[in-house]
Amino acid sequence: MKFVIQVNEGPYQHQTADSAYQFTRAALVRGHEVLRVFFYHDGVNNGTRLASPPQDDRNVAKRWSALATEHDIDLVVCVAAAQRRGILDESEMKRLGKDAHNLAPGFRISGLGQLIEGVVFSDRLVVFGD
């Protein structure tokens, strides 16, 4: 089965982001394909490289980055939601005249069209969060 995962909650506010990550890992272990993980609303905060959780806590962005590298998963951060929350890649930084970017490795910024495209080519969309 081919999945697209949508994550709508931030990494440390709710269990939602952890549940999305665990579901994605479990699906891959069971031989399913995850075409894309789309981060939307506060979920875009999962993609910042500047979060510095305590040493004994999980680093959500690094976990997603490692999973994406290991399984060739497309991690897409919604451009509009990201801009509202100060999540920028180098291209958006330059375009918006900002002095820094903070998108974690393995993530990319794009639009809702990527979510729609993923849904068209997958068997299931699984949404985590409101």
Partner chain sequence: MIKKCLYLNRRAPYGTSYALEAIDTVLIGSAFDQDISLLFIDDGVFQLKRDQDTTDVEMKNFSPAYSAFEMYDVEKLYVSKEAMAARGLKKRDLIVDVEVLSDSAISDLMDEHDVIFSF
Second form
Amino acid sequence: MKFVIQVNEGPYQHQTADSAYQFTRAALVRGHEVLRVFFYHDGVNNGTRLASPPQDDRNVAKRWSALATEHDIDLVVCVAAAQRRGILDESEMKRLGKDAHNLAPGFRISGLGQLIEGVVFSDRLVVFGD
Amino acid sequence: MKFVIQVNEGPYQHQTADSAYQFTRAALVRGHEVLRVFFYHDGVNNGTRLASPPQDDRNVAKRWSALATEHDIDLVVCVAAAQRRGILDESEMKRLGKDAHNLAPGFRISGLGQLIEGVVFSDRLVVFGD
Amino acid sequence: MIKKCLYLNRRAPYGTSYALEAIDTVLIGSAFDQDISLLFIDDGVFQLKRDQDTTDVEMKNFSPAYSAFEMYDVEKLYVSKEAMAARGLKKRDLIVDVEVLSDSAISDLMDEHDVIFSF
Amino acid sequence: MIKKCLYLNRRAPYGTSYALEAIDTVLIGSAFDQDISLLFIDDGVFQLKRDQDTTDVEMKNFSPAYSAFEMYDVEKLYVSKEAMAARGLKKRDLIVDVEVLSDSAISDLMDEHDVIFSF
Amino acid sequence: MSILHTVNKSPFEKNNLESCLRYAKLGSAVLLIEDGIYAALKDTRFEKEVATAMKDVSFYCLEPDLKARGFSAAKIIDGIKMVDYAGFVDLTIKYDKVQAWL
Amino acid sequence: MSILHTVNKSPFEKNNLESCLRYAKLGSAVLLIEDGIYAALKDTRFEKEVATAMKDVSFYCLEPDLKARGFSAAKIIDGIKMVDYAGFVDLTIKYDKVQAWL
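The block above covers the form predicted alone; next, return the form predicted together with its partner chain.
So here's everything in the complex, that chain up top.
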């Protein structure tokens, strides 16, 4: 089975960002394909490498990055939502004339078309949000 | 009257970040003192200078920065919430061993004590959240 | 490949940005030649209220977009009869022409779609 | 200056981080020698449920903190009788000793405090 | 001490207004803002509950939020007073403290 | 086509479960996750409503979320089945599509 996972909330404030991660990992362990994880709305805040949670707490961005490395999955941050919220990579930084970037490894920035295309070519869309 | 304003949500997803701004501005126009605006929970996401909303939309972080300059108000981002969410200034960047910082002008990072102290020395706490 | 996509709107406008984002997603979806329907239930019916004026809240009024859907061949808009009644709304209060459905017709509508986008 | 501070908890634990943040704020507040009370109404009463085990969700179990409040002289914990009843909770289900209040006693409690911190 | 209660959620979606009214006492006030303004409308499922509560408690509605959502004062339950942001500030001073039902 | 409905909000706080049950048809299923698990408990104000819905619709509860909140299978309405995250994945495949009531 091919999955697309949509994540609508940032880390820590809502458990839904955790649920999305747990579901994605379980699907991969089960041998399914995760075609794409699409970070939408405040979900784009999962993709910052600048987070430093306490030592005894989970590091949500790092956990996603590790999953992407291990299973070669596509972590896409919605560009319009990311621009509004200040999540950007080096090329977005240059394009927008900003002086820093913060996207975590394993994530990429792209448009809503990636969500639609993912849904068209997958078997299931599973949405996690508030 | 002396006010402390607490903001619990980031910009764009929830109107409450807008309401907090409109209230703060109205209080200042009315001649009141805003002792402090305390950004807590996802509210810390109001304080990134990397946001680039569409031209026809409001720029929430810039709007706060302008208000701070104009009225010399104290915009405090909760340090623990900010660390979890990747909002940091240059000194936090160095201390945490990160490679970039994103705090907007006019904001500073400090502890929850600033909220309590503000409440002790003000007349009203007004909370905006989800 | 064409899928039957249902965009499900359950939230009031402005309090959260879901309504605005749903419009963006629908317009992108239309470019992919998908079979698109929009359903408004619960507080989602408030999205279609006429006369929205966001001047004083200094936010963008996105409600004209609903009238532009037709140009993008997005023509199937459904609202819940029960949701309208509970909120004192009549069809003439809405900014666009919609089909009013009973809750059981809505159940059937959800059933017959391939995928549901929740906003 | 000492103010009577009421920390109002209305949310379930873990679904959102408000319960965890409320604990942090209370502990900081206690360092400022304020007169602190904690009130749990609506789903907030679930924060005090015994036997929380977060192993499988990989989140931090913060419920032991409620038992540590006494060391910080945070001793006034109140819960809503009606909220407990609606949720099938008994006093023995809770991790700490609390005072159970009727809704009208809770109204009075809100009234007599100088400031309310909402979580 | 009197309380200004703020409610920013739709009563159709969340229990905030219901909880607020359970605890709001004689002499206190409720200010409806953001999606909370839907509780101020005539002809809804909540009109009766709000009208009953108004016997003890003053009700206000933030007009900028009402207008944004396509409604005007004419659609509001009789006796609910309109305020703008400046009026919101004044209310937080008129009452001794603010309780935000989030 | 059959639907797996997911509900992640407490029924005491939000209307998600109520809306879900209004539209969930015979042969579909409801999976309670996060704060949604409170709807699975015995002896609450919602027990009767859930028990009635169970005549037409299968109910599942995510056990990691139940345990996190201090409850065990013994406190759950009879007939609601427990799943872990792997079981959650299996359910999304067993049913033709997933509708998230957010």
